[in-house]
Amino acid sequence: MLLTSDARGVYPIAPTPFFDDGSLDLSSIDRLTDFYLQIGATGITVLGQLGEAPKLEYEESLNVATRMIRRADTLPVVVGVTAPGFAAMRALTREVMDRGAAGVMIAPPNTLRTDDQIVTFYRQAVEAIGADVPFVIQDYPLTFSVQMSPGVIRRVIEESPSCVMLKHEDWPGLDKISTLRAWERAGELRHVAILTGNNGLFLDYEMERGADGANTGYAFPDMLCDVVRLSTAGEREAAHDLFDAHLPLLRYEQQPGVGLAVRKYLLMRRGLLSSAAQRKPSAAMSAATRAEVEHLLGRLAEHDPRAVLAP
C-alpha cells in the first residue's frame, strides 16, 4: 500500500505515548490507531515533528512505527525519517518500508538557505533512501527556518518522481497553495497531494484553495475529518461553523513550547493516552494552563458533544 499523489482526507500526526517514567506506552499506540480507524482517517503519520522522534532511540523509533503499521492494517502509514545525516535516514526508511510503511516524510535541515541547496538536499535524500520510496516534503518554515518558495517546491517535484505529497505548513501560506494548483491546472506541474499542518489553524480556507486534506495532530482529529468531508461535499458554511467552534482550542494547542503538553493532556482526557507524559526535555502544563484548557473544553462542549468529557 504505497503512498500516491492521489492521497486525500486526514492523516493525523500521531503522538508518541509514554508512561510517566518515560518508557514507551505501546497499548496507547493501539488505542490511538483504533481511534484513527474509527473516525474515518484516510492515513496516519508517525514520528512527525510532534511525535518526539528526536528523543527516541533507533530501535524505539522502529518499534513505534512497526506497531502502528501493523495495527493500522488497512490505512497507509507515513513515517517521519528526518535525520541529521542520510545514513540514519536510509536505515530507518528501508526498515519501515520493509515492514509495510506507505512512504516517508522528510523535512529539510535548518542549514539550508538557497533554493539550489534545498533542491540538492532532496535530490540527495532520494539517492539515499531509493527512488522507489514515495516521500512527502515537509514545508514548515516556522520550525525548520527553511523558506521554500512555490518555485523551489516545483523544482523538487519535477526532479523527483517519488515525491507524491507536500505537507504544507507555511504561514501565511494560502497563496502558495493557490500558486501550485494554478500551475497544475495549466499543465505546468504534475499533481501531488497537498495536505496541511499547523494544527489545522487555516484548514477551512486551505481546503478552498485546493488542499486535499489535513496532516496534523490536533487533539480532535475527528473534527478535522468532518471539516474535510464537509468542504469536499461543498457544504461550505457547515464546514466553517464546525471549524470556528474549535478554533479557540486549536489556537491554544498550537502555542510553541506548551502545545504538545496541551495536546497530550487532551488526548489523555479523551481516554486515548494512559498518560500525558512527554520524554524529557519537555515543557509541563501549569495549574493555570490546565484550568484554561478545561475552560476551553467546556465552551467547546456547547457546540460539539465530543468535548463533553468525564472529569
Contents of the next structure:
4 protein chains.
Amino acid sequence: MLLTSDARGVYPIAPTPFFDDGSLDLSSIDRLTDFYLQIGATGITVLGQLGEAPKLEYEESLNVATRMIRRADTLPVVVGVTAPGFAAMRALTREVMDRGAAGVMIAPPNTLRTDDQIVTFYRQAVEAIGADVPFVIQDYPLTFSVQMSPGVIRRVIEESPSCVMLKHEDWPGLDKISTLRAWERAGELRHVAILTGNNGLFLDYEMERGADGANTGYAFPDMLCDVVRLSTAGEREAAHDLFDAHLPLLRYEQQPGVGLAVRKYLLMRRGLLSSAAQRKPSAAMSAATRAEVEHLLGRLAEHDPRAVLAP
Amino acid sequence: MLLTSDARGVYPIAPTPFFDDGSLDLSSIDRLTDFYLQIGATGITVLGQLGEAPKLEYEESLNVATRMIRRADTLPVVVGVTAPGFAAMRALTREVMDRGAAGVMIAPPNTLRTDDQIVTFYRQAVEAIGADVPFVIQDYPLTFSVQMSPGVIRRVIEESPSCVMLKHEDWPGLDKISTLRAWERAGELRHVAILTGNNGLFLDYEMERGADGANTGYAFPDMLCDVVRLSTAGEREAAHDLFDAHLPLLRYEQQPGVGLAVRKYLLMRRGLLSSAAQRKPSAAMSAATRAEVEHLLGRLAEHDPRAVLAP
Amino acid sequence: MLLTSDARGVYPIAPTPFFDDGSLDLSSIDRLTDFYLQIGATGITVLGQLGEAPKLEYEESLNVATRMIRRADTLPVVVGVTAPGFAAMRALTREVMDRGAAGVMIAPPNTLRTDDQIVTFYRQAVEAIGADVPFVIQDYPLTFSVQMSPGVIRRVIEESPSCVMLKHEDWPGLDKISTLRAWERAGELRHVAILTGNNGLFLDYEMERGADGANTGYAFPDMLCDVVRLSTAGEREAAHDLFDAHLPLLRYEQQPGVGLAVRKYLLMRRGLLSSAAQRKPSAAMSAATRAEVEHLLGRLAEHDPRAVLAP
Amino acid sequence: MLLTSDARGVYPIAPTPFFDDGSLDLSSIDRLTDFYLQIGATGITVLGQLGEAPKLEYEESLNVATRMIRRADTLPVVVGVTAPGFAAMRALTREVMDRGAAGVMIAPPNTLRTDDQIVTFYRQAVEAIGADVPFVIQDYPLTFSVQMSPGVIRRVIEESPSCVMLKHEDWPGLDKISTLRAWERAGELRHVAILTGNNGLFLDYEMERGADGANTGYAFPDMLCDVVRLSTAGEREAAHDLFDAHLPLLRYEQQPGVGLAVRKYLLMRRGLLSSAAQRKPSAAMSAATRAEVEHLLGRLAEHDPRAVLAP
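Now show me the form predicted together with a further copy of the same chain; what you just gave was the form predicted on its own.
Below is the entire complex, every chain and molecule, led by the chain shown above.
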C-alpha cells in the first residue's frame, strides 16, 4: 500500500509517547493508532519534527515506526526520514519501506537558500532513497528557515515522479495553494496531494483553496476530520463553526516550543497518552500554562463535548 | 507629556495612510487619530514597522508624526525611530521630541545575536538619543530575528532609567511576562509598562499574566480596548468571549506580509482610511483573500455589531 | 559621465573619514580622492557598507558624496544608496545623480531568500530610482545573508538594461565568475562589468577568471591597481608575487568588525586619514591588534616599500 | 588515555576517506593515521563537520572512529558526536569511549541564539553523555550560525568540569582568546586547552594570543606542526615565514563548500588518500579550480619542499 497523489483526508502527525523516565511507551502508540483509526483518519505520519524524531536512537525510530505500521493495518503510514545526511536517510527509508511504510516525508536542511539548492537537495534525496519510494515534501519555513516559492515546488514535482504529496505549512500560505492548483487546472502541473500542517491554523480556508486535507498534530484530530469532511461536503458554515470553536485552543497549541508540551498534555488528558513526558531538549509547561490550557478546555467544552474531560 | 512606566491601556499602532498614487493621505491620519481618541485608546504609536516607516522619506516621517502628535492632543504619541544607524535615530528622535512626542520606540537590528550585543546596542542607542528621552524596547523576534531572554531585557531596564516600556511580542511569550513580573514583585526589578503586540494574538492571556494593555495594530482596536477594560475589571469570561469572536479574523490579519494589506483593507472598509494602498514592497490581496476577509467579517458581525459594514 | 558595462580597473571603496569627535573630516576626503587619482584608480565607490553609510544622517551622506564627486573630477563616482526602503533610496539617488554621480550601488535587504524575491527587489529598486540610472548589484552574502545564484544575477541583468556592473564578493565565488563569463561568451547574456570585493581576498584568481578589476577597500589600493595591471598585462607570476606579499595583512584586514578599524588605522598610518575614528557601533582595536598590524606592516615592508611608514 | 585541559600541539581534523564509489576506504584511514603520527601530531579529531560525519551511517561512523583509535595507538583521538538529538549523541559517545576515544567534540545546533540557550544546551549534552566524558566545545559561528561570547564560554567551562578544550574557530577571534586567557591569568577561570580551527587562517597570531595549538584540517598538517613548534619555541619570524608561504593555498582551501574538495584533492596528491571522492552533497572541483590548486602548489614548492609533488 504505497502513498499516491490521491491521498486526502486527515493524516495526523503522531507524537512519540514516552514514559516519565524517557523510555518509549509502546502501548500508548497502540492506543493512539486505534484512536486515529476510529475517528476516520485516512493515514498517519510518524517520526515528524513534532514527533521528537531527532531525539530517538536509530533502533528506537525503527521500533516506533514499525509498531505504528503494524497496528494501523489498513491505514497508510508515512515516516519522517529527515536526517543530517543522505546515508542515514537512505538507511531509515529502506528499513521502514521493508516494514510496510506507505512513503516517507523529507524536510530540507535549514542551510538551503537559493532555488537551485532546494531543487538539488530533493534530487539527491531521491537518488538516495530510490525513485520507487513515494515521498512528501515538507514545506515549513517557520521551523526549517527554508523558503520554497511555488516555482521551486513545481520544479521538484516535475523532476521527481515519486513526489506525491506536499505537506504545506508555509505561513502565509493560502495563495501558494491557489497558485499550485491553478497550474494544475491549466494542465501545466500534475496533481499532487496537498495536506496542510502548521497545527491547522488555517485549515478552514486551506480546504477552500484546494487542499485535500490536514497533516498535522493538533490534539483534537477528530475535529480536523470533521472540518475536512464538512468542508468537502460543502457545509461551509458548519465547518467554520466547529473550527472557530477550537481556534482559541488550537492557536495556543500552535506556539513553538511550549506547544508540544501542551499537545502531549492534552492527549494525556484525553486518555491517549499515559504521560505527557518529552525528551530533552523540551519546554516545560508552567503552572500558569497548565491553568490556561484547562481554562481553554473548559470553554471549548461548551461547544464540543469531546472537550469534556474528567479532571 | 512624556511616556512613563505607568503607561497602560491600548496604544494602537497607527498605519501610515497613502492615497492610491502612494502619496501621504493626511486627512486619513486625522480620521484615525480622532477614532483612537473616541474609542478610549490611551496612547498611539506611529511609524512602527507595520506603519511602513522604512518606506517613508525623512520629511514624510516628520510630517506623519507631527500630524498625529498635534491631532492627538491629550494622548501620548510614541514614535518609532528604528533606523539603520544611530545618527538617523538621533536626528529623528530630536525632531519628534521637539514636536511633542511622548517617547520613542526602538527595535534591534536583525544582526544581533548574543546577550552582550543586545545590551550594548540599547546602551549606544540611549547615548545617541539622550538619556532624557523615554524609550520603548520592541521585542519582536518573529520579524527582527533577535531573541531577547528575560535576563537581557532585565539588563537593559537596569542600565537605562529612560527605558519605560516593553512592547512585548515574543512568541511564545506568556512565560516571559510572568518572569518579568515575578522579578518585579520580588523587588528585584523596577516596574516598566508591558504592552503587547503581535496583532493581539494572545492578548486574552497576556492581560492575565500581567500585561498592562495592548500596543498593536489590529483593525478593531476598539475590541482591544474592550478586552483590556474587561480583563482589568475582572470580567474574565466576557473578555474571552469578545476576544474569541474576533480571533478568526485577528489570526487572519496576523499573517506576515499579506496581513498589512488585510489590515488596511479593513480600516478602509470601516471608513477610517480612504485607500488601502501600501507603498512597495507590499503583498497584494488576491481576490480570494478579499473574499475570505469579507467572509470573516460577515461571521464576526454575528457577534460584534462593529463588524457590520456597508458593502 | 555615467557608469557603463565597460567599467574596469580599480574602484576603491572609500571610507568615510571622521575626526575623533565623530564629525565629518572633509579634508581627508579630499586627500583620499587625490590619492585615488594618483595611484591610477579608474573610479571610486562611496557610501558603501564599509563606508559607514548607515551611520550618517541624510545631509551628511549628501555632503560626503558631493565632496568626492567634485574632487574626483574625471573619475566616475558610484554612490551606495542602499536604504531600508525605496523612498529613501530614490531620494538619495536623485540627489547624487543631479550632483554628478556616475551610478549607484544597491545591496539587497537581508530578509530576501527565494530567487523570485531577489529579482522582484531589483525590479522595484529600478522602478524607484528610474531606469535611466546605471546601477551596480552588490552580491555579498557574507554580510547581507542573501545568496544569489548565477541564474538570479542573470535574471536581474536580463530584466534591467540599467544594470551595468556586478560588485562580486560571494565566497566562494570563483566559479560564479566563470559561469557568468561563459554565458557571455556563448552569447546568452550581455556583458556587465564584474569588479570584485571581499577585501580582494581572491583578486589574484578572480582576474584570471574574467573579473574586470577590484571594487574594494583594502588599505593599499595601489597594490590592487598594480595586481590588476600586471594580471591584465599577462604578467601572471609578478601579479601573484605582489599579491602574496600583501596577503597576510590583507587577510587580517578582511576580518568582519575589527577589519574596518584596521583599515582606518592603516590609512591613518599612510597619512591619508587624519584619524582612525569610526562612529558607533564600532569594533575597537585592542593593543594586541595594533601590535599585530604593525608587525604585519613591518613584514610587508620587506617586500613593498609602500609599507615603510614612519612610526 | 582521556583528553585533559593540558592538551596542546596539533590535532589534525581527519577527513573521512571514500573510494570513488562512495564506500569507506579504510586503508587510507591507516595511511593518514600513520602520517599524523610521523609528523608529530599530538592527537587526532575524527568525525568532525569536515570529516563528512553527517553523511555516514551509524555503523560506518563507529568503524571510522574505531579504526583510527586503534591505529593511532599512543595518540588521543577525539570523536565528533554532534547529532540532531541527545539520544544519538549519547549512543555514539558511549560506543566510542568504550573503544578507547579520548573525548568527544560537540557543536551546538544552529537554532541556538541567546546565551541561556547555549549554556542549557551544553548542560543537557553533559547530562546525556555523562559527566565523566571529557568534551570539546566547538565554537564555529561561520558554519553553525551560533555566536558564543567569551562570557558564554566561561559559563559552560564553569558549569562543566568535563569541558577540557575549546576548538576555537570564531572569526574574528583573536581578542576572544586574549579575553579567556586574561580571565585565566587573573585566577577567575580555570585553564582549558584552546586549539584553533578555521583551517588555520590566523594560526600565526592565535599562538601568540595564547592558543595551545591547532585543531584543523589543512592538507599540510606538517606545516601546522612546524608553526606551532616554532611559535612555542619563540622563533617568531621563522613561524611567520613558513605560515606566510602557505597562506595563499591555505586561504584557497579555507573556502566553504569547495574547500573540502580542494583538501581531499591535495591529500590525494600527497599520496595519503587513494581518492578525493566525497559523498553527496558535495561541491565538485571545476577544471579551473584544479588548475589553480596546482598553480598554488607550484608556487608553494618554491618555499616548502613538501609541496613538491609528482604530477
